[in-house]
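Have a look below at one chain only, the form predicted on its own, in structure tokens format.
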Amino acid sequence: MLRDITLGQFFPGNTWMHRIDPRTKIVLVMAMIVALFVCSHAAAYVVLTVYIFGLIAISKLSLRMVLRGLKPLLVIILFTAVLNLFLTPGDMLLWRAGPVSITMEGIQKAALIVARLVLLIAGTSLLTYTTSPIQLTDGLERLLSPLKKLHLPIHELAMMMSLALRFIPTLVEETDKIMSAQRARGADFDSGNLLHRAKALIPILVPLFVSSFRRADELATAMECRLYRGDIGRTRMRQLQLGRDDAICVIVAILFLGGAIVLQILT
């Protein structure tokens, strides 16, 4: 299960999506999230599905790998769908057993929640799949640069966010190694009641926290040795510039996201 977590991983490439300015991708991801929560009609979600999975195909990412990233959240998705299925009231009753009932409105609501969460995870993961941590930091910093007038530490915030994403795969790998080592010593994480399983996690959490703090200290030392001083006197090897690819991407996004919202309004 831990190996299925792909959030924060970057897959290098030279596709159209990899070449787009990170600021464009961040803004369009925000627009996609808004469209997903605004729309609730089936026709609108068909358009959004074509848009998101079309971008995945253009990025030359494995669909199996993208769907694999949904496995760690599968329990949450199914739990949310079941709650909406049985607790949504409606006029068209299909089944009832005491206080629990299934209505046509409940089925539609559950299907909407599943589609929304799947598209949300797949679409937002596409940002980290096609954007390196350095580009992501620069893009966030440039987008938030107007807030510097309010004396907010924009560079530090962008750096922390990108480092947090960057270290998710590292912590997942470290957790997998610790669990394998504990299993080799006879630890059992899958049997017993909930309290027993919670106690079994202590031998994992303690070394994981120790390893995380050690990595953070090593990273801080490495940054100090390289005379890192935040945004003071900082230059960039690659300057961000908006180009033709960004304009095409924005036009495509407007057509699909705008079309989905128009379908939502008209239907």
Given for the second form:
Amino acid sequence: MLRDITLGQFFPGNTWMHRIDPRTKIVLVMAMIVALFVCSHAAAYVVLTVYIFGLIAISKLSLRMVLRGLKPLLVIILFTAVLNLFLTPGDMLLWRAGPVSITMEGIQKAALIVARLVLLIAGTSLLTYTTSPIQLTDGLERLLSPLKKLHLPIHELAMMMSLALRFIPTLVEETDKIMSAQRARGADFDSGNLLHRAKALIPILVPLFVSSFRRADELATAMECRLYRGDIGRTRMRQLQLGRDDAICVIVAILFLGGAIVLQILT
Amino acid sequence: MNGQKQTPILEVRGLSHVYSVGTPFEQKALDDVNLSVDKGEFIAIIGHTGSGKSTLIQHLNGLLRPTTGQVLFHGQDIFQKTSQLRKIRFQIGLLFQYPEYQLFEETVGQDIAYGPANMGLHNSEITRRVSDALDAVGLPQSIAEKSPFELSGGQKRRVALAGVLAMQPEILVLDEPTAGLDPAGREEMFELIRDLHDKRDTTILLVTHSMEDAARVASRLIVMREGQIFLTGAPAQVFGQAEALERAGLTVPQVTKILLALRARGIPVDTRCYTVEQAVQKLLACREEVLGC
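Same protein, different state: after the form predicted on its own, show the form predicted together with the partner chain.
And the full complex, kicking off with our chain again.
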């Protein structure tokens, strides 16, 4: 149950996509998001769809996994699609009942919203599926490092983020374990009214808090024992290096994303 | 146990379990496990980390659902009526690894009362069971008013065990109850578990990775490997197959190892033993035999 959460999860692998520098991937994902919001024409979207699903294919991710990541957001996608479908005013009226109507413009807009959200989620999850959390925060830290000149604690923020990401699976596992242990003593999480259910969570939350604090304390001690003192004079085991593959990746992205934007402007 | 055939209290038939079906993390944890437990038995389940022991025991009280196969309690499939599952859990008490981390109440007494309260018992009965459970784990009654977070590690673990005992389960399943305890603490915990078996006639399934511990307390061993039952039988039978065990990457108790080494050097000692006391006997017998002729 809890272990089946897929959104934002990393799938280890050794494909071309996995080996691309995280900085390249982060920048390209941002470029993709911009392109998705700039474009609204069908032709441009065909290009973007080919681009994103082509990358998914290269990364050897199963389509089912990517689509499963959409599931938590399905309600939001459907909700916005339905709102757009019924509430868009337009000239080409197809159906009408009181204040609600379906117009050609409405259908187009709803389709665009669905395509935009699906591609947005598929594209961004491509980043988290193929980049380990450590690489991701490393990449972010390097990208944001110019801000260190403004005395922003970029390294500390990146470290906090990677620690948080690192402990998500641990906490999920721990929650699972504590839930099982309390179930073994007859805890019942799935019946009764809201108040009853909220009360049933206490036997999980108290041990979880206690162990989180204990773990944080132990981790801090362990880091200090290894002389961690923030960013000062810290070197890295794995240096990020841009290479030929990154260049290819950027060129492909420029061709597709640029192509889509050009199509958008021309038509 | 005495050859007389009785219906097993707990039976596992063709049990398989696969985690994360349909994801890249799909993993077969149990593969066609068959097992039957008679009333009053003391069984040790042994195996490496990842051999499927923990997955197996979580099926016994219905915390995990089998991918295929059945779990029968008194001949009844426990998954037949989902509404009955909670009642089954009161009868098959399961104590997880490091159970001290599951304590949550303000006082020890309240924490032990959590299980009985979930059973819907009367207050007087709950009070009686709490004090009874404290007795059973050898803690003073005065501790009931303390916060569980003030106690020492060993005491916390006893409180957790008391929390399961207070439900008065017919079967007690213990997952590595001595993990992380110091030698004295381990000794006390084993003493306690043995008492539960001998004096209170509780059927016990003990999960451990220590051959020594298993050999010392259990009347039957189940050795698991890669999600399957690899060997099963009385300790003497199982440790008699030392070579098979070693090939499976499991070790026999230290004393058995020594006797095996002696035998390999040509000393005709009987190696079918697994405690120091037995080893002394066998060695004495061997000396008599060798010097006698």
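Residue numbers count along the first chain shown, from 1. Take the two forms, find the largest set of C-alpha atoms that superpose within 1.5 Å, and that set is the rigid core. Given the structure is predicted, the values throughout are model-derived calculations rather than measurements.
Hey, does residue 49 budge by 2 Å or more at the Cα between the two forms once the core is superposed?
No, residue 49 moves less than 2 Å.
Determine whether the C-alpha of residue 188 shifts by 2 Å or more between the two forms once the rigid core is superposed.
After core superposition, the displacement of the residue 188 C-alpha between the two forms reaches the 2 Å mark, so yes.
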